[in-house]
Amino acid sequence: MKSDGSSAIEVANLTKKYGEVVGVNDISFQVGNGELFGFLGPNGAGKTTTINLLTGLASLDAGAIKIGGIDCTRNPKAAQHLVGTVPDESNLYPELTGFENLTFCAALYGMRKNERQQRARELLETFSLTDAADRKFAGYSKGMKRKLTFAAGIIHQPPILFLDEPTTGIDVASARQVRQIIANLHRQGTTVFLTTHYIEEAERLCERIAFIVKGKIVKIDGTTELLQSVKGKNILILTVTNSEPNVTKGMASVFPQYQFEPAAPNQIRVESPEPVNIGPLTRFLEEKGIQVTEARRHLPSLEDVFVQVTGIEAGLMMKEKEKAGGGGNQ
């Protein structure tokens, strides 16, 4: 469902510090009824920050918030009603089973016993939970820990959803079903704030996208405008069994034509306006005692947006994605 024009969260000059560190710097953005808006951004960007300012789980130092229409500025839980949250981390209770956590949190939310208890069952049966549905939470897996946590952010079906990295770490079924229910719930009219350093994650499900470098938004646009920008480009990786510190200094003196950069670990990256040829690049390469091993088209992607906008290298996206675990690029 797309937004019907009004807004579901507003933000304007919104700014946070911890102590010298600065955790979001003065930015403004809005999200309209019904999107699904992606913060994309890597670790330490000011993601979980800014959720932690709509969400109240943090104070702001300076600017405004708006939620469903309703100023959360200086009472950040006025609209704790309109609202869900999936936490980067479960905050679930570990002694409780899987149903009574999920009854438990329908219960905060002042929902009849008959009412919850029907809500659980159906949210563990969505999740694929079920027959784990008497097992302490304890006992869970990582990918069962973030499914059960997901569900109970939605246990009360609320307009507005939070998500801080939904599937990092977790399991490719796992977060693949994840990605699945999000989408799901966007097309019943939620409203989704999604945050990531995934950047496929973000292209598959977001309409609009916000890039957060150090605190700040450096980008803001629909997925489809930010794609245009490397519409048409031909792009090419060589993977090399050995890559010289400068080699790409040498190959851009001798190729003026092509652009080139390292990408991956022995890896060269090429891009050009017009179809690369690569049989020059290769005994140009053999000649400095380089191997090309294997050379594939590459299709302009988010990726190469987010490495354009911001100069940070998807190098460092992939290292963050492995040390987090192999959940969200799939």
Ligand SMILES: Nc1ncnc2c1ncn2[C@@H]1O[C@H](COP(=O)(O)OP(=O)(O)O)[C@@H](O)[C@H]1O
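As the structure is a computational prediction, the values presented were derived from the model and not from experiment. Numbering follows the first chain given and starts at 1. Take the two forms, find the largest set of C-alpha atoms that superpose within 1.5 Å, and that set is the rigid core. Compared with the form predicted together with the ligand:
- With the core held fixed between these two forms, residue 256 has its Cα displaced by at least 2 Å.
- For residue 288, the Cα coordinates differ by 2 angstroms or more between these two forms after the core has been superposed.
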Second form
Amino acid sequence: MKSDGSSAIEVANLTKKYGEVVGVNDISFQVGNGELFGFLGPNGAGKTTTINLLTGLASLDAGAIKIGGIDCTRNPKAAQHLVGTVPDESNLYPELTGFENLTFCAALYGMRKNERQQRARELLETFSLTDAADRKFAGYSKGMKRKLTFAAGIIHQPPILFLDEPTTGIDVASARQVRQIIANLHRQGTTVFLTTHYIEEAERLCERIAFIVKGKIVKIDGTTELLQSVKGKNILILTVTNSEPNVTKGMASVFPQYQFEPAAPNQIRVESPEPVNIGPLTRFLEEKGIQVTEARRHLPSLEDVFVQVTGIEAGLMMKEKEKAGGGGNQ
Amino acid sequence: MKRWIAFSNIFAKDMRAYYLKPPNVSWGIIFPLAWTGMFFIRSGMGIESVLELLPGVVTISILFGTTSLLSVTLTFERRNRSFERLLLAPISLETLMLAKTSGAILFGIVNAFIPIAIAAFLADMSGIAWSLVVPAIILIGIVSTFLGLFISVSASEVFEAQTFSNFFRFPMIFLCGLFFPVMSLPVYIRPLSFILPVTYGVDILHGAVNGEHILSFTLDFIILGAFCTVLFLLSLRNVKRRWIL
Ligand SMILES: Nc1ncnc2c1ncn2[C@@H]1O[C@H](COP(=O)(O)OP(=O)(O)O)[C@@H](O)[C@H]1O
Ligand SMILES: [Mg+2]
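Swap state to the form predicted together with the ligand from the form predicted alone:
To see the whole picture, the full complex is given below, headed by that same chain.
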């Protein structure tokens, strides 16, 4: 961990309701200086609401916020010079070019002309957008839009960065580039607060993760510590021609040393503290007229922790992943 | 200095993106020309009536010049979320809203001088008190911009903002003494005239051009200044309440 012990972000008992709808409900957490912290949760969990509250785009109902040691509870503008924000949807000007958008955003932070132009060129290069620099933002592809929005968010080299689902809904290549840039910024000492509904992305990037569900933080811990709880488990995924519950029940009575669960359609998940012996399992199934077409060892991942803690089917998050265009895969 | 860089760049961006776009520049000229032509020619009172009509035509040009694009620059930017970009920046809301309105104010003031330039060819303008006309034009520009601002930040959609602003703009032409003296309006309508800020600006213009005015110039200026302040503060409050949810 790069964290030097002091806190870049401190949130205590933060609550925000939209009428009857809960945005976030009594959440508390801290992000250390230089830390890469993840907020992981399904759609509607309260991730964007949290970022809006921390950056001054929404007003809180209760709680306290400190950013960079500055109390922002009453005055959300107090720490805005320390903060960069990349929203989930672009907030740049469609009628300006990429270059103009960046120099304009730089001016909002009081940067001088030479500095603005130099930094804009530098960032266009970093995000491989130099060729599109003089094209209107409106004509950019989704991936390009997200990248330019990202560049605009870090134009003033903020020590604290908020990223709202930075890879959702963009092409795989852009998503990979964005993740690399996040890792680089982190290496250079930027504190990063990132939200995502890609479990894999959180696992790969974040040092510490909070699981947020329905406006509540249900678990918060270091990524290594979270993974510890599933380490040493042996998980096998069998792809079969029939995975109905009576099949798994039958297996459970014959092989009591293993745990069986229907996974996706036509998949059986076998879990055990000891390595799984496949032979007897396939023979048992074949005797019942069920073909085993694939047996795959599954390395326990954050997904298993997430399912364990939140009770939310990983499949549910997966579905969202597909809908969003698979930006979470590499 | 930092604040000035932010302010001037917001202003310059709006100028380039909205006000100096060819269609808007031409509307900015055509509108006042049309008003001028319509009133000067159709009044049928002859050339000597030009000065009588000038305050009204100038005011109409300012009203339409300031409010026509303001609702776009604000409500539209809010809807495509680029306004959030401004709210995220370390600039006070006051500075931000002044920067967003300065373009409209300038556009309105420039529009005001189009009928004046035309009138200069038609009438003898030597009797006009410019030291009153110029500040009055500036204040009418500011007050009608802030009225438009107040309407824009009280509406949630572009079309709503436009409907609201027409709801105000057209009646004001009749109620604020632009062409018919306020005192010739029925007594029960007159209170409406006096709660509309433009009335006081028009009063100064009539006084400065034709020598007829209802209130003292000092009082007119004070009331206009008060309207500007109150409308601006109410707009800030509405932005905080309605836009930062
Ligand atoms: N402006 C708003 N008005 C009303 N409800 C809102 C608003 N913003 C968010 N919500 C609600 O708050 C909850 C959390 O939303 P959000 O923070 O956007 O979730 P996430 O970003 O995790 O997908 C959702 O139920 C959402 O419908
Ligand atoms: Mg969100």
